[in-house]
Each structure stands twice: as structure tokens, then as C-alpha cells.
Amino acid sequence: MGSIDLKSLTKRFDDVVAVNNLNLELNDGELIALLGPSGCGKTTTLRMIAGFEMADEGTISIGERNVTTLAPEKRNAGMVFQNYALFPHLTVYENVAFGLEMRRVPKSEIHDRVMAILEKVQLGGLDARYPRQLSGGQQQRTALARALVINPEVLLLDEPLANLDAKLREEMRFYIRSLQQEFEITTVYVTHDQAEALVLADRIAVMMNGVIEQLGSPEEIYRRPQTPIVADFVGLTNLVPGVITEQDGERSLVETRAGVIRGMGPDSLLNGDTVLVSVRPETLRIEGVKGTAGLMGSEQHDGTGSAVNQLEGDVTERAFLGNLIDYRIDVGGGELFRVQAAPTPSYDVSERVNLTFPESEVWVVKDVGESISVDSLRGESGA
């Protein structure tokens, strides 16, 4: 198998630049997933590499063989488009077949290594069937396999389950990954689905605007996101505007509209920054205001006194999603928060709730917008 390694990678389309100075490297049998919203450039990425699509400037290498201006066919990748794009008028094991006859591979070979990629993908017995005979599952597995059947270096995915009804799409999320890994094949995966990308990579490539905003392990995209960008973009997640008032490495103290909030941060964060706090949905505990609100020791309060990491709040919308209840909580200063939490006990609309989080399950990001300061937080949050 093979490594890939894109090097200043560039490209235009009249004045539009759809990808721009784009640096990635691949280790060999990694898969990485290229996340983003439609016109972020992971396609287009992901057609360069296969060859599709010239890069205007810089390299692109699949295992130590530069093949920045090879035709497709000379690059020895397997590509999964997001309509499959088999052939109707051929069988499934025509299909399958096609790109090692276009190389020539003897008749008798050809039938042992489709017969036997057939059987690995689950579609063994349906060699005969054409394409309008199968499920969209099977047609996925068929675009798979005519991909792996040519012992590619590496294998491309472009949207692959985007077809797919929502219960088979998280079904094949397992099944492809568990097939990657089962080839040890260096895998590109383009995806705007997150849970996609969570599931299946080894690493994430969060892009906007045609860079790369962020580079990690799904765990760290998730709880240590770099940018606002990527905190708002990846998962469902609260993101309160502030000011910090204490800093002590990666611990930071908060000031927000909605209350004082402690949360983890990187040590680069300064006292008086301008911030966002994330604080995801689930990480929330939310108890009736005439319960007793989770207690967290030491980190219940400031220096003043201030309660930390409590919030209170009027419950305004709830929806039933079977294994939680889905809140939104209005706690004042102008926030709205985004809690998800077991069905019971359950809370209605109007209910008035105590919400708590601890400081591990917060993340703190540099705003680079509009500079805020302490003293209009507390005027607006009424303090």
C-alpha cells in the first residue's frame, strides 16, 4: 500500500480558488476524512489525487511515485464515487470486472479475484444481477469492490454513503470502515456528514474556504477544537461569548452574559481575551431549581464568591427523540442553551431548571471578531 502526500496544493477555477496551498500527508493505511460544508474543497481535493482534476500548483505523491500529472489510470487509486457510477447495462460481476480488463489481467485471473472480492464485500451469489436488481447498499458494495478488486494503492471515497437511507448509511459506516481496515489500504474520505467522519477516520481534516482549519483524532476535533469555526461546525455544541478574567495555563476563568463559566483552554489564552465557550449539549446536567444542583467542590465558585459553571434557567422548547429529550434553555443575558439529557425525569416548557457542567467538558476558543469587554457583559447581563 502507499502513503499520500500533498505538498502546496492549489486550485482555480477562474477567480474562484477552491483550494489554496493545501499541505496534508497520509501515513500508509491511514484514512483520513476531509470534513466540510459544500464548497470547502474536500472534493475537489479528493478529484485531484484521483487525477480528475489538475492541481495549478504544487505535488501530490502516492507512495514514493509523484504523480501530480499522471492521467488517473496511471495512479493506481480506487475511486467510490457518490452515485457509484456503475455501468446499468453490465452485471454485477461485469462491473466489478471492468478495471482489470482495461489492464489486461487474464480472463482466468479476473474471474478468481472478482468471485473472491464478491464474497468479502457480501455479495457473493449476486454476480448476475444488474444494478437495478440491487439495494442501494448493494450497489454500494459493488462500487467497493470494483474499486479494491484492482489492488489499488490507496482508495478514495467521495460521499459514498450520501445516498443511502439514515439507518443503512450508519450501518455501512462500520461495515467500510471494518473493510478498510481489514485491506490496511491508505484511505481518503470526503464527507460533509460529521457522525461520518467521528465514526469512520483515523484523523479529520476540517475544511473551509479550501484550507485545512483544523487537523486531528476525531476526540480532538470534537472536545479541543481550535477555532470558532470548527467548535460551531463539528457537533452540536453552545458557544457563549466572553471575556477572561483569570488565566492559569490551560484553565481559564470566563465572564460571560449568562454567568461565570470555567473551562479548559489553550495556555496561549491571555487575561482580558475576547472568547468563545463551547459547552456541549450533553455534557449539561439539568436538575428542577427546587432540586439540589449538582455540586462540583472547589470549582463551584470564583474568587468573589460567584457561583462557576451553575446556570439558571426557563425551559422554552423540549422535544422527545426517544433516548433523550432535547432542551432549550434560556438562561438569561440574551443565551440560549442547547441541553440533551436522559428522558427521566423530564422537565416541561416554562419549568424554571438549575444547569451545571464541569470544567473538563468545557473548551475555550479565541474569538477573532469584535473585541467585548467585562463591564459591558455584566450591563447587559444585568449584574
The other form holds:
Amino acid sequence: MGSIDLKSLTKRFDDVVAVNNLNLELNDGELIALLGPSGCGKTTTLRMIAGFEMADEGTISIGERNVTTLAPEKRNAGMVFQNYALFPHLTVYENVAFGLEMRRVPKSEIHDRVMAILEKVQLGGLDARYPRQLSGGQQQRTALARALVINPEVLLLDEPLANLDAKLREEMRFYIRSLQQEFEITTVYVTHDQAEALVLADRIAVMMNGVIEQLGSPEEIYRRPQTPIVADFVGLTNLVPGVITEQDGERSLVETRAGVIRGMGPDSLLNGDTVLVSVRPETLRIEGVKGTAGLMGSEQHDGTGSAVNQLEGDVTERAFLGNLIDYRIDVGGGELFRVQAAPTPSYDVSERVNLTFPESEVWVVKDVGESISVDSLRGESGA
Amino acid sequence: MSTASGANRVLERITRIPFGLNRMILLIVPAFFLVLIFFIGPYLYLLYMSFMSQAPAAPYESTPTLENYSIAIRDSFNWRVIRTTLQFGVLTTLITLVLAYPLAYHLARASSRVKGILLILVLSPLLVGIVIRSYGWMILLADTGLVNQALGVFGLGPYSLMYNQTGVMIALVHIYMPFMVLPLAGSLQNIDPDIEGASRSLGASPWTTFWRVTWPLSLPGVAAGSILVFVLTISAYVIPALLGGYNVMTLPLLVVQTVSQLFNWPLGSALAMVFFAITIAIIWLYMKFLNWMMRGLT
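Following the display of the form predicted alone, present the structure of the form predicted in complex with its partner chain.
First the chain shown before, then all remaining chains and molecules of the complex.
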């Protein structure tokens, strides 16, 4: 087992920079998810660790060894490919035994180790099958067994669940996580599925355009995104542009077109900063407006008496999701809020509603001159 | 809807063939008759003729005899010709396989733009008629030809490259190369590069990866290509005739000579039948062998 250390890793394809001066350190036994949209450089990074791509600049260390220029077969890294890349002409047994044969392990030991790992991944009795005779999930577990049986120092997973159907994919998340913890193996897990990353990872590295936008625990990534791009990419959120009017430690007061919003933000924020306020759809509480103005703003007021974290608007769209109803609510000022709430009580289109949300669930992100791209992203995620 | 489906039913009834045959069978009827009339028919006729006696003023005389087969099999000259012919077949197949494999691999992994250009280059030997191309080779390979002149500059040669087996081999390899490259490239293209990557990450060197993964997975292409090239080579007529200058005798040349110069149609037919039987046996054994090698692939 070993740690992984990537230092100033850069990879160019012709004039496109796929990975740009990337630094990442994995502790022994840690699972890090590289999360990002396609083309962000996450797979290239993984392929460089595996040795399929050579880094243009920077170094890769596995454990104590510098493996930057080593061929893949010298790296002792177990890899699972998106399409599993099982050997179609070999049986399950022969597939799993392949890596041990390459290591010149004695035949009887190969037999014992292959049978043991097949049992472990619940493929006992299928050892004589060919890959094409297996279901997608079984192929997936064969690929995992083949990568793990060689006792690799690190495990590299390239979108391992992308080709499975939704239900199986969810089960396999937990399965891979428990297997990884049982083997205590340092793992890099590439995915574009943020739910997968949140469930599986010790830490998530959100990648965009060849760089790591943010590295942190799933909760940090989800609740405390450092950049608008991360806030937008991970989970659904309402991003509202505004200006800081008051900053007290980590508490911010933000003036937006929809009204004043109070939330949490890094203490590096200053009065007058342009920011984006992120409010997750599931943190908004929705209530009908009963025509009694007295109810309005009864819960939260700031010092001046005007309502904060309380918005009034009209339902413009609603979609039934089964366990939730997904509303779009026009709160004025051109801002459309997305709200996900329990299916009862339910509100109809054009009904007037009140939205309230606690200060602790609002996160303020500095708008770092990416407002154009964020605006366009926001159009998609908000819609 | 109901009228349309009604019309369909009527159409179905009209076009249905008795004996429970599916209408799809109709699709192969033209090709079937073409093969029957122009291939199987003549072959059966040859078979018939091979059991007839030679006649002075006609192709054959309708007196059944085994004489032709007796001559064909007992004359050691015939066996030497058959051996030469099969040697050409095996050697051409092996040489094209070795030369075509790296080319096909490159072709299979090339970007689509490069692939188009490479494909045209690969097919280029087929763009010129076989006779013209053979004369082209004669200009290059003659004792005073371009190759020997060029070698002469370095004080080498002249080598005898024509009117012998060398010349025939060079031309055969050149011309049948595309028939090896294309099936090979097709099957190599079906191999996911990640499968080779998986082999490497499991500890296999590039060389081991080739022999344990790439080669076995490319066997369907090897089978198709080698059978094509072998069959085409042993039945080649123009190339051995022009570049061998009748110093090199192959079975197709011998059959044509027997028929058109000795006017012995029955003997020529018998020779063709003997060779046909040998070829079928070789290909059958070869397919058996390949199927055994590919036992995991199907």
C-alpha cells in the first residue's frame, strides 16, 4: 500500500493543456474522487498515474518510488476501466490470474488467490465463464477482482460505474467503498457523477479545465464551495448575484435583486465585494401566503426590521418527483428560485408562496470575474 | 390500417413459397443461380471430363476411365509442380502476414483522416490491371532493370530477379498484400486499446501483451487474410506466367498447358481435381487449427 504524490503535473495534447500544473497528495488508504465534467483532465490525470500517458512536466510518486517515467507494468497499480477491458478470449479465472502469472506466482498459489478473491466479489462458481457470458455487474466485479488480486499499491478507477443501470450503480457505490476500506488501499476514483463522489470519497478534488478548483471533504465541497463553478457543479443550487453590504467574521449580509440575504461566507470577504449567494433547493422552506400580511416576516428580521432570508413569489412551474416536488418560483427582480419540498402540502402554479431559509444554510462565494460563465451555467442549473 | 395490413396479408400469400420456405430466401436466389451456372456447373463438368478418355478430334471421348488420375498421381513431375505451387502459397501468406501486421495495426489505430490516405495506399496495388502491373515489375526486376541498375551503383549485382521464383514471390507478395491488410485491420480495430492497457497495468510487457492479448484477439483477421491470400496465390496464373517466364511451373500453368497445348482436356481436368482436393484438405485442416486457437473467442 502506498500514498500517491502528484507534483506540478502537466500534460498537453498538441496545443491543448489537458492537465495544468496539478498538485495532489493522497494519504495511505485514502479514496479521493476526481470529479469534473468531461474534458476537465480527470481521466488524463488518472492515465498518467497508471502510466498510459507520460507527464510533460512534474513528478508522480507512489509510496516512496518516483514512477514518473516508468512503464505501466512497472508501477504496480491496479486499474479498472470504464468498459472493464476484460480479456474477451480468457475465462473469468484466466482474467483474474493474468496479473499473478505476470508476477510468476506459483500455479497453486495463483489458484488459491484467484478463488479467494472471486469468492470475495461474489463470483464464486463463475470462474469458467467468459466475460461475454456475464452480466454488466458481474463483469464489473471481475474487473475489480483482477485489479485487486495482484495486491497493487494503489487502485485506479476510471468511471467504473458509468456503464451500469441506475439501481445497480447505487448499490455498487457502497460495495466499492467497503471493498476499498477492507483492502485499505489508496484509491483514485474518476467520475463525473457528483452523487457518486459524495458517497464514496474521503476527499473530493473538483477539476475544471485541467486544474483542481477545490479539494475537500464531501461536506466541505457541498456546503462550502470556494468558487462559483464548484457551487454550481456539485449538486443543485440557486446562485443569486449580489454585493456585500456588511461582513462580520464569517457572516455576510448581501444585497441582491431579490432582496437582502443573510448567510455564511469566508471571512476574506469584504464590504462591496461582488458575490454569488448559493441556496440549495432542499434548504428552502415553502409556505402558502394566506393573505394575512401579519404572517409575513414573522420569523426572521434583521436589526432594521425588514425581512431577511424570506422571499415572496409566484410558483411558475412544478414537477412531481415522487418523494419531492420541484418548484420554480419567481421571487421578482428577475430571480427564479428552485425549491425542492415534500409533496404535502402542495402548491399550484401561479399560487403565491413564502420562502424562508436559515442563515446557516446560505453560502456566499466570491464572484471571481467568472460571472459570465457562471451566469450561463446558472441558466442551466437554475432551469 | 386494416386495409394496409389486409394488403400485406395478400402480398404475403402471393409471395409465400411452398415447403415452408421463408421469403427471405428469395434474396439469395440470383446469387445462387449465378454460382450454380458459372461455378458449380463447370466444376461438375470438369469432374465428369476427368473420368473420360482423351480423344484426337474432340475434348474427350465418352468412355469412362481412371487413366487420367493414374497419370496425374503417378507422374512425379506433377507432384513437384504441386509442391512448388503450395510453397508459393505458404510463403506468400507468411510474408504478407509479417509485412501486413504492423501496417494493419497502424491503420487500425490511426486517426480517421490518416486512415483514409493509408487505405488508398494499401489498395493501390489493386488499382492497376494485373497484366500491366506485372509488366511494371518486369521493367524493375529485369537483369538490366531499375533495381539492378541501382544496386550496380554500389557495385552490387546484377542479381537475377526475374524468370525465377524470386521474381514471382516479389510480385505475389505485392499484389496480395491488401487482401491480408484489410481483414487484419478490421479485426485489430475491434480490439479496445484499453484491453492492451489492462494487460500492461497487470504487469505484462509490450511484447507479452502482444502475444497474450493482441495476437489471439486478432486471429479472426489472421484467419480470413491468410486463407484469402493462400487461395489467391495458389490459383494465380498471370504472375507466374509473366514473371516466371515458364521457368517456374505452378499448377494453374500446368493445367492450362495440358489443356491448350497438349489438348488433353481429361488429364487437365484430373490435375485440377487432384489439386482441388489437396487445397480443400489443407484449408480444412488450417481452419480446424485456427478454430482450436480461437476456442475462447466464439
